[in-house]
Amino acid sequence: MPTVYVNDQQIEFGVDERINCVQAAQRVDVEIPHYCWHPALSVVASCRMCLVEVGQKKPDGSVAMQPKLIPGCQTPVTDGMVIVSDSDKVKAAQQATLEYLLLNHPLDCPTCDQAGECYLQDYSYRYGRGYSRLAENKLLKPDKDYIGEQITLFTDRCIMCTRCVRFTREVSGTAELQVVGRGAREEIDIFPGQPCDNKLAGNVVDLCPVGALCSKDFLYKQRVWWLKTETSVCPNCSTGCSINVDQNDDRVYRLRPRGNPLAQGHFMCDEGRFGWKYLHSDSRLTTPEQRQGGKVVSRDWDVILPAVREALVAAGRDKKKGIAAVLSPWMTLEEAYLLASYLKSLSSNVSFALGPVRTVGEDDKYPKDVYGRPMEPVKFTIRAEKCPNCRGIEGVLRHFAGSVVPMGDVLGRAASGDFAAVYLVGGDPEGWITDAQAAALEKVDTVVVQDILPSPASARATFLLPGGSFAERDGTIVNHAGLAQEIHRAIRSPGEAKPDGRILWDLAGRRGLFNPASLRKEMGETIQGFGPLRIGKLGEYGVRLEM
């Protein structure tokens, strides 16, 4: 196989595999700074943080060095070549580099929310002199808040990598953003009236590696040494994108995308991004209730879970009516199975159905032409599905069900007195079932809902579950294409309501503590399609199921 040297370490690559030196460099954890260079953009070398040298082992050993130092970024790998990116040449340009594009950067860290994150400061402490030679006074330029309405642009923060420049042209083909003036004038600014407001505009706060472009629902918020991270997927639509969710005190402040090859790649959505405001509504339901008579009897977990266990026993023992339940594509894999092979275990009589999987639209695809067409190759789809787990939930169903039904037809039975008990599960944010359709419930006996937020459904429950929201549960998620990914609990829920993985383990009546792990294997086991499941832990990526 071909083969290159990275400051002595040696490194194998495919044949037909197409990398530069950063990335070879990456492969044995040797750091190449750089700042315009991002594998999802196109290469401009401009930023010169990632100078090299660059030389060819010949036949006999013996190494040719090129005279210049050349861009990482821009250099293509091929057998036999040798980088250095340690020599006294490389550290006095890196230090030469820095110290010009901190020659008019403001000393605002303190108040910078990229402060903690900023490759500005890293590079600075491990490639930097440390010390200024700048006489004169810093160029300042406005900032300008009108860049778009999720966005700001703090201009003399700005040092023209201009990744947010190639990302509105490349990915979201909107192109709004530009580069103005020339030299030492130059400046990231926007077409007259028109704002980066497109529905991918986030990212380029994401992209950019200093403090200049940041997002104003997140501006002085937090400091981002005091926040937590966690792993998880967004729930927002099917395409699954991997983000980091980011919390302080069991409060989100921030979600970012985490690139995954085999989902979105390295980018998500506003809708997405903005979208988590409900995990902390005023709204949420936090108290479990246990009603008779219109009246609420208990608030108490210890009473309300045993009472909803004897009620669905007791209708499992009804000859005459069977037991439904409702399947949102808001759970987890771990919560449907649960449910589902927990009631199994109480009645042949039981009915499965999906809950309602909300569509918006068609999907949208990126970049877009003049016309506001998509253009081959699409880089990154909003998918019209506005649920995470819509097959993930069908494959359970067909397992336990054999088939897959809409929640109307289980509603419309339970109107005709078919059903001892339906248990329905909700958890979208948006609403999933009308007041016409609860009243369906009027002649069913034992009513469970589990969910997040008030609904018609809730309003007529015998048994009310508070459950957590994606961002407080552990679990699996399938998306749109049949890739598998963990989402992990990075809060707490609020009040007394629990992670639905922990009510339905514990309604199950199963031993010690809800492990997502050994239901994975579980699931591997006895469900058609899940096979890759069984390794248990999923990984950074996630694993295809065979569905």
The other form holds:
Amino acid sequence: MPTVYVNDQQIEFGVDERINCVQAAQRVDVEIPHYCWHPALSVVASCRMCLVEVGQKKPDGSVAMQPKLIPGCQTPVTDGMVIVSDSDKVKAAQQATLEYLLLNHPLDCPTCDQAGECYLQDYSYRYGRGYSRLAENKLLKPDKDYIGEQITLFTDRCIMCTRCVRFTREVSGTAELQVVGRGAREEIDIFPGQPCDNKLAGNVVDLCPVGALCSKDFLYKQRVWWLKTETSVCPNCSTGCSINVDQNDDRVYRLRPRGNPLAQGHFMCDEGRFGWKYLHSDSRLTTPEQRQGGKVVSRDWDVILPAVREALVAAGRDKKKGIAAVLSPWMTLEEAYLLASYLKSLSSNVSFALGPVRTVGEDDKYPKDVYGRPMEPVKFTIRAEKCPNCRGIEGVLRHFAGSVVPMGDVLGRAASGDFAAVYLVGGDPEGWITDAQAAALEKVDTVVVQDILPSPASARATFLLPGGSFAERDGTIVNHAGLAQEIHRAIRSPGEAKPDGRILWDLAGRRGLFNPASLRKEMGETIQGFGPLRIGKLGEYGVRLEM
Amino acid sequence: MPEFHPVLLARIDKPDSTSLAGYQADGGYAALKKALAMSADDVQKMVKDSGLRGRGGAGFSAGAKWSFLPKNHLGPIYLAVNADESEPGTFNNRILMEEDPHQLLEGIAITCHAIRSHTAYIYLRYEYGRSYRVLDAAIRECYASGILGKNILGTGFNLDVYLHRGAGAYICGEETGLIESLEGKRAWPRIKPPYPAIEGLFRRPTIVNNVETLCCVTHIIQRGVEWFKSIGVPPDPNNKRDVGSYGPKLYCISGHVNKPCCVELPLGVTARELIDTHGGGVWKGRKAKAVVPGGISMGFLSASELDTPLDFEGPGRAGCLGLGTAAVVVIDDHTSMVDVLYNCCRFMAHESCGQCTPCREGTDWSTRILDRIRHGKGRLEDIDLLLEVANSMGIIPGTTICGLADGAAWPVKNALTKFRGEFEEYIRAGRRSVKPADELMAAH
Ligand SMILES: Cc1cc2nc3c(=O)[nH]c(=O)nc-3n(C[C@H](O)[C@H](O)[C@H](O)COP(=O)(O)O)c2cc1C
Ligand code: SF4
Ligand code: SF4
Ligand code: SF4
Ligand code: FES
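Now show me the form predicted together with its partner chain, since the one above was the form predicted alone.
Everything in the complex follows now, all chains and molecules, and the chain you saw is the first one.
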């Protein structure tokens, strides 16, 4: 195996692997500080933060070092290469670069959103000189709140790494951002009247290594050190971007993409990024309710669940009528599996349907050219299918019902009085059932609705079970390409609402606490194509199912 | 030494120096005919054997550069003619283009044949309006008489030459900045590798050569390798890396001399001879304090270094960056080096493209430190600070993408080491070049 040496540590890499010095060093946890380089963007090697010394190990063991400093980001490693990132020469270059970057910087960390997760702070602390020798006035540059609907630029914090510019040129293709001016007077800007409002625009805020580009939505809402982070998956479309959910005190403050080579790559779209506001909506369902003789009464969970169970058991005994369930593409695999297996245990006459799969337009592919046409190679797709787990729920349905039928079929049969009980699960914050459709439930004795927001169905529910949003649940969802990823509970549900997995676990009378990993094992053993779930914990990137 | 007769400038004073007829009457385009009758490889070999080194600033062997092109490439291969001439003090390309455009066009055509290119772009400094008009007319004449276009001179060789007016920045002359600018983008120099010979204009193999370099090609083909090598300075046997400085060179003399001019002389003439014999001596009967050997980015020679031969190696031996563009700027002994250095730094700060942190910030900071000194607010430690800034932006190799930062650092280094006493005295005595009245004006 080809080998490189980073500060005397040995690293092996694949024969066909093309990695640079920064990446090689990362493998042995050596940090070569860098700003302009980003794995998803072209290499410009302009910030000069990553300067290192390199040399070559000769067969006799001696090392010949090059006299010149080289940017580690621009230099691919080759067999026998020696990389030194902690020599006096390198340290002096790092100090010089950081002193330059901070020359005109306002040092307004106390009021900067990035403080606490800022590479200027971190690198200055680790590699900087501690003080500036500037005896002149700092250059002042005007802030630009017009950069985008969601983005504002604190111009004098910018270190001109051009990550943001390259993102709009190379990934979104929309090219709104550019550098204007020259030398130390240059600034990031837009063409007048053409703000950076593309559907991937929010990513430039994450890409910005400093507090120059900030999200207007998040601005001044929280100090980042108060935030607690849970890994999750964006539920807004079937791309299934891996994300981090940042919350404090049971309030979500922002979503950030979490790099995943098996899923979307490094980014996420703005629909997903800002599409979580319903989590804290005032109309969230917060109390379990039961309708009795036309009256709606609030119930405790330990009262309502036995009542639901009783009604379902009774329906299961009905000789003429069956039970139906509508499984939502917003459910996790665990929830769908719990509900389906439970109902199956009550009756041999259970019908299943897939809840509405909302689609909007066509798959939206990036980068785009100046006419808005997608270009090859596609680097990001916002999918038309606006739900997270269609493929996964289809897999569960095929296992329990043999085929996948749409909700309309079940509602049609409900209208003709086929069912003694119907169990409907919602989850789509944009709504999933119309009044006319819900009218079909008129003939059903027991209507159980489990959802997060009111709907025409909840208005007719015999039992209304308030569930959890994606940020409140643990479980597994499967994206368009069959990648199964875990979502995790980041916040508690409002009021009495409860994560759906727990509701169903208790309803099914399982013992102990809701345990997604054990359910994954169970599904992996029993459901066709779900084999990889047997490992229980799916890891950072998830596992690909054989579907 | 046999008397030297100008070759490149031989025709510039003729009344009809710019027309095709005039050029042909003096034997013009015979070299092209000769070259087209030779194989491309043979033309390349002649240029390589001649030892011709680039006249644009870096002094890199032209033949060696051409040989970096990929072999058996299916094309297109491009020639980009660097006519951006923006190094302060430099005006030789301009004279060549304004006074003898066909000499350049002939060199372009020969070079394209040698490098198997069928398309050449002349990247012309925007401010050179007259050069544009003269070259444009000359190109039209060539197309009309079968010297450019399809089937040149009946040989089956095709060549198109495009004249492109530059984007008005010094950095557009850096070869990869030039390429970016030709592609319609900001002239932000590219990282290398890949070098332009492998991946240049429109991601195709590209050779970038200076106007004067290409004019020399014409004469090498016409007069032969021996002729070219009979002019100039052979390699120093004690310096293995010296490949010699052959051929004629245009020296631009400006600054505090009686007779600013551009003269053609064998490489290796000394700064003193240029000033005294050709520049008419330092003006007002004064003495030279410092001399720029080849454009301000090469740094300064001190008065005691005026016998330095201005060949490709001489200025380096005297601590300068190199011969550069051989633009000699004379600074008399009434001038403050603080002001001179401030002016150099201000230029570089204005022209830094802004990509690389050390260049972007270093050029600007050094300018502002010097500005402070010129306002009488200097501190002795500023001298070492300036040297440290110069080191980190340009003297230590590898800290930036292109050579501008080196060129910004060298004047600082030379001025502060060769004239350190003057800076110290200026600061100690509390001198100021910017008078309060100026400050008042500036405030308005
Ligand atoms: C900042 C900068 C500016 C330059 N400007 C010019 C220029 O105006 N004209 C030029 O011929 N070369 C210029 N050069 C040198 C070119 O990069 C390149 O070396 C040259 O055009 C190659 O041609 P030659 O080999 O024929 O000299 C410049 C280099 C730098 C670093
Ligand atoms: S705004 Fe941020 S990402 Fe853009 S160039 Fe400046 S520092 Fe880099
Ligand atoms: S592309 Fe889809 S999954 Fe990714 S962030 Fe947008 S909505 Fe969410
Ligand atoms: S050295 Fe200066 S001019 Fe050259 S690319 Fe870097 S910033 Fe631009
Ligand atoms: S990270 Fe390598 S130069 Fe910027």
